[in-house]
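Encoded as C-alpha cells, the following chain is the form predicted on its own, with no partner shown.
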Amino acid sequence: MKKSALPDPFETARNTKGYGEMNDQNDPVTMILGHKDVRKCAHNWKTFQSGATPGRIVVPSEVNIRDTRQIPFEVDPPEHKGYRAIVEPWFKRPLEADYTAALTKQINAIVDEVLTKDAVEVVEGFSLRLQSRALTLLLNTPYEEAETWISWGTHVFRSEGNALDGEKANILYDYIDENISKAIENPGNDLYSMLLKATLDGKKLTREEIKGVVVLTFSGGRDTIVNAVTNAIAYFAEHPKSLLKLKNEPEIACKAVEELIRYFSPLTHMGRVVTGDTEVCEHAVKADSRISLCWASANRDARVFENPNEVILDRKINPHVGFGFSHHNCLGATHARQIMNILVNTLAEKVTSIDIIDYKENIEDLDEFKRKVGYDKLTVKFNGQ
C-alpha cells in the first residue's frame, strides 16, 4: 500500500449494519456511516441537535475544557439562520479578487521557499505555516500575527500526548479576549470589529457571542486544513503524473480539489445530540445520547461513488460531504477551497516531483475503528521545474 493511501476502516460496518459505536469520555457515540443516512441525519436538526451543551457535539467531546458556545456551529434553526446571515458575507470574501491575489502571493512564496531546501517537515514547516498565514486574510489582521498562531501547534485544544488540553485552550481564549478589547478601543476592518458592529434582532452581539464566532474560526479550520494540505502533498509525491496532468489540464483543478477533500476527508466526523428516543439504521438511540455524522465513511460509500477508494482527479459526479451537509455546511469552505485550488495550481506549475524522506502516520482511535487521518510528521524534498 502506498504511503499516501488512506484506507477505509468503515466499509464492513457501513455495508452490514450502517453504524458503528465508540466510547468517548463515558459519553458514547453511535457513528452513522452511510452517505444517505449521514445526509438525512444532518438535515434533521429537530431530532439531532447541535445546540446542546457547548463542546458536546465535538468528538472527542470538549465539554470539560470550554463553555463558550461556538457560533453558528453550535446553534440550531431558527436562531442559526440569523447568526449565519451575519457571518456568511465575511466568509465569502475569499472569492474577491484582492483576497485571491493576496492568498496566491502567500502560497507562491512558501512554495518558492521550500523548493530551495533539501528537506521540509510538511506538517509544521509547510501546512501549518500556510494555514496560519492564510488565516490573517480571513480575519483581516496583520500578517505578523501568523507567527503567534504557528507557535500554538496544529490544534488549538490538543497537545502532544493529550487529546484535550484545557490550559492550551485558555491561551486561545485569552488571545481572543485581548483582541476583542483592542477592537472595542480602536475599531478597524478586521473580523472582531465587524462582529462588534453587527446586530441580531436589533441587538448588538454580546462579547460571549463574538468570542464564540472567533473561537470557531480559529479551531474549525486549523487541523482540517493542515490535514488536507499535508495529505495532498503526500499524494502528489507518490503520483507525480497527477501533477503533470494538472499542469496540462488546469481546468480540472476545481474537480481535483473536491476529489482530494472527498478521499482524504480531513475531518472524520461531527456529533449531534439526540432530542428524543428514536432509531438510526434500525438501531435504537436514546434521548440525550450522541450520534456522529461520519463524513469520512460517507465519502467512501460505493452506493454513491464509483471506485470510492481511488483518487480520480476529474471525477464527474462527486456529492461528497467533506465540508458537512445541510444548514451546518462548513462556514470556512470557501476559504479552504481557495487555499487548495491555489496550492494545487502552484504545485503543478512549479514542482515536477516530491520525494518522501520520512513520515509518521496520525491514526485516530475510534474504538471499533482505527482511521489514518493524515500525518504527525511528513518530511519531503520538493523538486522544481
Contents of the next structure:
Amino acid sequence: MKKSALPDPFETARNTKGYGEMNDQNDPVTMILGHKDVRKCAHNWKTFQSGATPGRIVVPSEVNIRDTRQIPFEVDPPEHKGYRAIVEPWFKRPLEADYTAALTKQINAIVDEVLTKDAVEVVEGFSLRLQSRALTLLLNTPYEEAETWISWGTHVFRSEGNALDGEKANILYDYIDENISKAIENPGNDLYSMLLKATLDGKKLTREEIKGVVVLTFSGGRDTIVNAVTNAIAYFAEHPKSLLKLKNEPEIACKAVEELIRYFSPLTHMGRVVTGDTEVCEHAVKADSRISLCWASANRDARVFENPNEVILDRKINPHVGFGFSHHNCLGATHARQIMNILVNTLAEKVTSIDIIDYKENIEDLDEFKRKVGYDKLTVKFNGQ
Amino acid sequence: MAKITFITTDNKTITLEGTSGSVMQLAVDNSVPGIDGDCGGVCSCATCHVHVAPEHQTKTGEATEIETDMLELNDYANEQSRLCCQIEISDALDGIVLQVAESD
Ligand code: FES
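Can you swap the form predicted on its own for the form predicted together with its partner chain?
And the full complex, kicking off with our chain again.
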C-alpha cells in the first residue's frame, strides 16, 4: 500500500450491519456508516440533536473540558437559523477578490519558502503555519497573530496522543476573552467586533455567545485543515502525474478539491444525542444515548461512489459529505475550499515532485475501527520547476 | 445559444444567455442571488437548487438517482426540483424559466 493511502476501515461493518459501536469515556456511541443513513440522520435534527450538553456531540466528548456552547454548531433549529444567518456572510468572505488575492499571496510565499529547503516537516512546518496565517484572514486580524497560534501546536484541546487537555483549552479561552475585551474598547473590522455589533431578535449577543462562535472558528478549522493539507502533500508526492494533470488542466481544480476532501474526510465523524428511543439500521438506540454520523465511512460507500478507494481527481458526480450534511454543514467550508483550491493550483504551478523522507501516521482509535486520518509527522523535500 | 430566465426568491427576473457549461455556472458567473454553487458542480452541496416549471421539464430532462437522493432530504424540494449544476446548457434549453428555490 502506498504511504499516502487512507484505507477504509469501515467497509465490512458498513456492508453487513450498517453501524459500528465505540465506547467513548463511558458514553458509548453508535456510529452510522452508510451514506444514505448518515444523510438521513444528519437531516433529522429532531431525533438526533446538536443542542445537547456542550461538548457532548463531539467524539471524543469534550464535556469534561468545556462549558461554552459552540455556536451555531451546538444549537438546533429553529434557533440555529438566526445564529447561522449572523455568521454566514462573514464566512463567505473567502469568495471576495481581495480575500482570494491575500490568501494566494500567503500560499505562494510559503510554497516558495519550502522550495528552498532540503527537508520540511509538513504538519508543523507547512500545514499548521499555512492554516494559522489563513485564519488571520478569516478573523480579519493582524498577520502577526498567526505566530501565537502556531506556538499552540496542532490541536487546541488535545495534547500529544489525543488526550483531552483542559489547560490547553484555557489558554485559548483566555486569549479569546482578552480579544473580546480589546474589541469592546476599540472596535475594528475583525470577527470579534462584527459579533459585538450583531443582534439576534433585537438583542445583542452575550459575551458567552460570542465566545462560542470564536471557539468554534478556532477549533473547527484547525486539525481538519492541517490534515487536508498534509494528506494532499503526501498524495501529490506519490502521484507526481496528478500534479502535471492539474497543471495542464487547471479547470479541474474544483473537482479535484472535492475529491481530495471526499477521500481524506478530514473529520471522521460528528455525534448527535438521541432525543427519544428509536432505531437506526434495525438497531435500537435509546433516548439520551449518542450516535455519530461517520462522514469518513459514508464517503467510501460503494453504493454511491464508483471505485470509492481511488482518488479520481476529475470525478464528476461526487455527493460526498466531507463537509457534513444538512443544516449543520461546515461553516468554514468556503474558507477551506479556497485554501485547498489555491494550494492545489500553486503546487501544480511551482512544484514538479515531492519526495517523502520520513513519516508517522496519525491513527485514530475508534475501538472496533482504527482509522488513519493523516500524519503526526511527514518530512518531505519539495522539488521546484 | 439559449436564453435562460431565473426568478429569484424575492421575485426578480434575470435573463441570461449561455452556450455551454452548466446552468449553475452561468448563474454563478452572473451572480444570480440564491445560486451559490459551493461544490463547483459535483452534486454535493445543493446550493444550486431550482424549480423547473412543468411545461419546461421536457427540456431539462430527468434528474439522476444521485440528484434525486440529494433532493429527497431538502426541505424546499418538490417534483419540480433540480440541482442546476446537473443541467447542461444547450440550445434545447432556450426559453426556459427557473425559479430559484428557498434555502435555510
Ligand atoms: S453546485 Fe453543488 S450541488 Fe450543484
